[in-house]
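Given next, in C-alpha cells, is a single chain: the form predicted alone.
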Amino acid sequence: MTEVRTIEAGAPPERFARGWHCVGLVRDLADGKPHSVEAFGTKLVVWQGESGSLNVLDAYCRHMGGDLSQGTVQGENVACPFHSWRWGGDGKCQQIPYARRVPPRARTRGWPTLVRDGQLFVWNDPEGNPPPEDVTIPEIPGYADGEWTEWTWNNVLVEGSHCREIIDNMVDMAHFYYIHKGLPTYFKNVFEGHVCTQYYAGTSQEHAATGALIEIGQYEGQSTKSDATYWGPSYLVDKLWDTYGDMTIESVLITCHYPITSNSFMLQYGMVVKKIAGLDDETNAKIAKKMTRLIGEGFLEDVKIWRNKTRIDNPLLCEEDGPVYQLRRWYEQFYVDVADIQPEMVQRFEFEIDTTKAVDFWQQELVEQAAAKVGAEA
C-alpha cells in the first residue's frame, strides 16, 4: 500500500517572540491621549508626555485593575480613570491625589521603545533583558530630511494564525506568481544573526504575458527589484525599485506584525516613496497611495490563505520552494531563551533558486491565457 503523507501540526509557542515590534506611527499615537495596544497576551498603554517622549506600560493599573489607557495625560505621567493614580514611563507611580505618600512598591511594567522614522516600537523579552546595543531598527537614508512622501499605513487583523505563517513568505518563491501576480525571475535568500533578506527581481504577469520577455530579468514596459529584510522577529524593510520604460521609482514598503495572542496578530503596511523630481508634494503622495492600494490587495490575498489554512510543521517540499526548514530554524532564535540559541540558528546561509524552469512554464502559460483572452473578444 502507498505510504499517505500526513500533516503534523504542533501547538503554536506560548511565548513571544524577543526582539523589537513596532506598535504603529507616532502621528497616531503622539496627541496627548492615552492610546491601548492588545500585544503579547495583554493590554498596553500607550502615551506622550509633555516633553514629547513615548512611553509604553502594562494597561492594567497595580492598585485596583483600572485601565489606564481609559484615563487621561497628566504632564509626563498617565492617570487612571478609577483613582488617578498617576504613573510615569519607568513604571513607578509617581503621585496619589489623595495619598500622603507613595507605596515603595507601586511600580509597573514599563517597555522599553524606540523611534524610528515615524514609527514606534517596543521591545519585548520574555527574559526581562533589555535590548542588545547590535540589535536596533535601520533608518531610512533621507527620511529625516523631507526626500520621502509620508507614510501610508494600515492594519489588518489575523486571527487563527501564527505570526510564522507571515515568515515563511521570505523562502517562498512561486507565491509570489500564484498569490501577488508577478514573475519571479530571480530570488535567493541569505540568513545571518537576526537578519534576514530575500533578494527577488522580476515583472508582472500583465507584461509577461505580452510575450516581451528579452532575457531573464529584463522585460520591457516594466519590471520590479526588491531587496527585503527581516531585522529581528517582526519587522520588514522593504528596498523596491520599480521600472517603467526609462523612469524607477524608489520605494521602501514595510511590512510589520505584533503579536496578540499565540494564535492571532495584527499584520501593519505602509510605504514611503522617494520623491520624483519635478513633482510635488501632492503628487508623489498620490503615487504613493496607489502603490500602497495596489500592495495592499496582494496582502489581503495572503490573509485569506492564512486565515484558512491549517498550521503544517513537516511540509513536503520541492528544490523550488525554498530553504523554508532553515528559515525556521533562523526564526526559532526569538522563541528561545539567548542561552540557548544554536549556532545552526544564527549562521550564515545563502540559497539561491534557480528560476529556469519556473519561468518558462509561467511565461508559456500567460501567454496562452492572453491568446485564448483575445480569441473569446474576437
The other form holds:
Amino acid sequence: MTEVRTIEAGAPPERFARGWHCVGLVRDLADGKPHSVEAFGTKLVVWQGESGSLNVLDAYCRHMGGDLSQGTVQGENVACPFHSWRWGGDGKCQQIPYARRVPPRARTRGWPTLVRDGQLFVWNDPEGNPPPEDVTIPEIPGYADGEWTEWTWNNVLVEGSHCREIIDNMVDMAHFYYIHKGLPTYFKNVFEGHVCTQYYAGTSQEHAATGALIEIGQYEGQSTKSDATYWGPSYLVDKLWDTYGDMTIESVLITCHYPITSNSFMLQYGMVVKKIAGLDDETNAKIAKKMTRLIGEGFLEDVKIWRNKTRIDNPLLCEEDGPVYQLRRWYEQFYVDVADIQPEMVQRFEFEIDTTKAVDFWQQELVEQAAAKVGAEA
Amino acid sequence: MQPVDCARCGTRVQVSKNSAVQTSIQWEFDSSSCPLRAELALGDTCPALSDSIRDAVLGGQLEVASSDL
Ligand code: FES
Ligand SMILES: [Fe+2]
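What would the structure be for the form predicted in complex with the partner chain, rather than the form predicted alone?
What follows is the whole complex; the chain from before opens it.
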C-alpha cells in the first residue's frame, strides 16, 4: 500500500523573536503625541520627547493599568491619562504631580530603540539583554545626502498566521512566478550568522511571453535583479534594479514586520527610489509611489494564500524548491536563548537552484497563453 | 553531502549537487576562514571554492545526483 503524506502543522512558538523590529517611520511617530503599537503580545507607547529623542515603553501604566498611549507628552515624559503619572524614556516614573514622592519601585519596561534612515526600530529580547554591537541595521548609502526619494510606507495587518510565513518567501523560488507575476531565472540563498540573503534575477512574464531568449543577463526587454537580505528575524532590505530597455531604476524595498500575537503580525513595506537625474523630485516620487503600489498588490496575493493555507512544519519539496528546512533552522536562532543557539543555525549555508527546467516550462506556458489570447481575439 | 576542501585555503565544506547548476554548500563555521571573504559580497560564493567544487566533480570525487527527496 502506498503511504499518504501527512501534514504536520505544529504550533507557532509562544515567544517572540529576538532582534530589531521596525515599528514605523519617524515622520509618522515624531509629532509630539503618544502612539500606540500593539506588538510582542502587549501594547507599546511610542513618543518623542521635547529634546527630540524617540522613546518606547510598555503602554500599560504600572500604577493602575492606564494606557499611556492615550495620554499626553509632557516635556520629555509621557503622562498617563488615568492619574497623570509621568514616565521617562528610561522606564522610570519621574513625577506624580499629586504625590510627595515617587515610589522607588515605580519602573516599567523600556524598549531599546534605534533610528536608521528615517525608520524607528525596537529591540525585543525575551531574555532581557541589550542589543549586541554587531547586530544592527545597515544604513542605505546616500540616504542621508538626499540621493533617494522619501519613503513610501504601507501597513497590512495579517491575522491567523505566524510571521514565519513571510520568512518562507525568502527561499520560495516558484511562488514568484505563480503569485508575483515574475519569472525567476536565477535564484540563490545564503545564510550566515543572523543574516539571510536571497539573490534573484528574472524577467517579466510579458517579456517571456514574446518568446525572447531569457538566459541570465540576456533579457532585451525587461529584467529585475534583486539582492534581498534579512538583518535579523524581521527586517528585509531588498536592493532592486529594474531595467526597461536602456533605463535602470534602482530602488530599496523594505519588507518588515513585527509580531502582534503568536498568530498575527503587522506587515509593512516601504520603498525609496534612487532619484533619476534630470527628473524633478515630484516625478521621482511618483515613480516610487507607482512601484510601491505594484509591490503592494503582490503582497496582497501572499496574504490571500496565508489566510487560506495551513501551517506546515514538514513541507514536501522537489529539487527546484529552495532550502526551506535550512531557512527555518536559521530562523530558529531568534526563538531560543542565546546560550542555546546551535552551530547549524548560524553556520554559513549556500544554496543555488537550477532554474533551467522551470524557466523552459514557464516560458512555453506564457507563449502558449499569449497565442491562445491572440487566437481568441481573431 | 560530501566533503570538498578548498584548494586555496584548505577550508573543508560539505557539498551536494543535484544538477550541473544546483549546488548546496554547508560550511562548518562562518566563512571567516576564507581569505577572499572580505572582498566578496555576502551572497557570493568564493570563486576559489567554486573552482574546487568544479574540480571535485570533474575528478569524480563529487557526484552530481538527485538528492533524496
Ligand atoms: S494608571 Fe497610570 S497614572 Fe494611574
Ligand atoms: Fe511572496
